[in-house]
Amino acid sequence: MKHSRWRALLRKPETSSFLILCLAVVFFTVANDRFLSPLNVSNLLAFLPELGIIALGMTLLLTAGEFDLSVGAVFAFCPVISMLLVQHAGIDLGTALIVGFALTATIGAANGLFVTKAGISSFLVTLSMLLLVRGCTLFATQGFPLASWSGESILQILLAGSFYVGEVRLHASIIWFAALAALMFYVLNYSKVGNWISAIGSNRSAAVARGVPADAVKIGLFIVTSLLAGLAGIISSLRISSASPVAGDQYELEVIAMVVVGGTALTGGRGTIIGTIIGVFLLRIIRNGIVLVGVPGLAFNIFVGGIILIMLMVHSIVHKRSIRS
């Protein structure tokens, strides 16, 4: 029984990702004693949840066999539009955020409709949307970051407030990330919608034949992914007290890398929220750790590319063995 349980555990895609994460933590801890210092842990956890929130939506979308390249542009668009409304239209922060999220949901719905109803690949649709949204954001701001949010409201505290656990400073975003991860884990693994998502990603035609509303599910997932990108952007802008039109540049690639490293299949049908959480921590730890040990930050993409290739091979081997057994 024990051997069978260990074999079942080793077949999970999350296991290999977790082992790599543990090795990375040990390596950077040995290489630099400041890695686990309260200050460095605080810095590491300050930005990590924001990319993690986007990665949660991307996990569901990839499981359904689609992906969204516009999330980085939406990350900048939502806070920029909200801040413009606050500063130039005299609208309060809460109303401005509602408008910003409504526009963000519209972007996601447009992505979903073009993919499902027009039959255009999600790569082309969301690449076009990336350029369109980023262009609108740059035009609206003339390429300049907007001034800081004025005042400190309850919304700002709830979205971007900070608190201490011992000597480590944490932000409210870590709570949002944990809560959303728990919700997405339940949806993907224990709900009917989760079964639909996996079925659509595995074999869309078979899923539709069984009565699964594939188009509606995909449109919903595009909306959710876009909303999560907008939420992450709002949290980030509130945390640093400014909104930049170039924020989120290339986040879409980093987020997809986090999800894939965690064990979610690019071909659809297999997704893991736990693996995504591990992937988020792994890539952020590597980005933080290589700087601490003296490797130029520009070399980060080299490490990420290598890890993605390694993890893809590992996940492929594990998946093939699990099918045979």
Second form
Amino acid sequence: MKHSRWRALLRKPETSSFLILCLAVVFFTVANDRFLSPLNVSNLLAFLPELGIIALGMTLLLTAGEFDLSVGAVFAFCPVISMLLVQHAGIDLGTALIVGFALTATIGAANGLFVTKAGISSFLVTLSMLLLVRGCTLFATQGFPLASWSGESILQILLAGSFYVGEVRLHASIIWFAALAALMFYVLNYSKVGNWISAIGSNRSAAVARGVPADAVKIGLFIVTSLLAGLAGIISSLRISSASPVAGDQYELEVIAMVVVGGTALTGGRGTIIGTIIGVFLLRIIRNGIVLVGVPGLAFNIFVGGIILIMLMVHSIVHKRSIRS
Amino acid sequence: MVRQTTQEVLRLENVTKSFGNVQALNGVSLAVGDGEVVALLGDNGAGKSTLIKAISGLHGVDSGDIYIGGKKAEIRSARDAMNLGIETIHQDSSLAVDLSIARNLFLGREPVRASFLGPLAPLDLAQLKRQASELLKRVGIKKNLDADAPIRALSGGERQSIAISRAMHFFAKIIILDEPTNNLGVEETHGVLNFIREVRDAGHTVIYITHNIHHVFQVADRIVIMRQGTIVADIDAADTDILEVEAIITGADRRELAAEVRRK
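Now the other one: the form predicted in complex with its partner chain, given that the block above is the form predicted on its own.
What follows is the entire complex, opening with the chain shown before.
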């Protein structure tokens, strides 16, 4: 009995991702003793949760069989619109954020409606949305970054405050990431709608035949994904005190890579929040570690791409094994 | 014999449905009694699927009435049909293969705690597992299936049995099987046919769509044949034979067909 439980654990996609994450940490620690230094860990953990928050939404969306390429553009759009309102319309930060999030939710809803009601693939819809949203952001700012909120505000502290644990400096974003990850883990694995999400991604017509409101669930997931990308953008812009119209460029690909490296199937039906957390850490640690190890800057992406491919191979082999037995 | 004394569970009156210029259903009237196994036959494009989709709520009808248990019914969605006691099992699309057996059995009707949370309500996993295990035992699926195993790990026959037992579990009055033995091996097909008999014995009405006329004679009480959107024959299985049924399906002359068979 115990034996088979071990085997079941080994067959989980998260397990292989986790083992490789451990290997990466050990390797980089041995290769460069600065890898685990408080400064490096602080740097790593400052940026990681921002991508992680987007990856959580993307995990649910991928599980339902869709994906969203517009998250990087939304990451820039939401803070830029909010800060424009603060600076040019004289609105206070709280109200500006509400307007920013409302517009962000509208983008998600538009994605969802085009995908479900017009039946256009999410690749094409969100690719167009990526261009549209990025274009709007660039035009609205004329391409220049905006100074972000500099005054004191309770919102600023809640979203981007920092504190020390030992010598490591952490930001509020890590708490947001942890809390949202816990929520999404619950939603995907233990809630009624989580069962629907997996079922829709696995076999949409079966879910519909059982009375699952597939279109409504998908539209909801597009909205959630947009909102999370917007939240990550706001957090990021408050942390670095700048709202840049080119922020988040190519984040969509990085985030999708994180999610699938964690073991979520690109084709839908199988999603794992634990795997996504591992994937987020793995990709950030690899990017950080490779630089520390001294790989030349221009050769950097060779390693990242290679490692992602290897991870996907491992998942594919593990998945095939688990079907056969 | 039993049939005449039992009640009517489903009645269609003059149902029509067209898609653009194509008249898919052209005034279909049909009555099905309690505990009957009715086989619905017809060539491709005869209107079988359209008829089934209308009954199971996947698309509406243009005109005509549907009565369930003697009462006029409005079936606008899959959920409406399920609430009226109609469960449809499509050939290979009724299960989500990545989900566990237990989660599939209760898909769309998950037992939850704290139901005021709506879709975010937590699944009652203990109850889910317990009910699923009981169900697997009750429907007598021979192999020891683990309720937590994903559907992906099951054979085609096992999958159909799971889908059919799900319908039985929810006390469906009418179970519609859309080509349930497609893509199944010989032994698995026999398993499913046996299962259909058990379903009938348990008091459910079955509407069984197939292309395989041999299977029909093994399980059906009545044979309904469609051609070009209408019902062209409605006969007791005991009163007919394969040759006649085949002739009606294709619209060929019976004697010609028999002669042709003899020549071979």
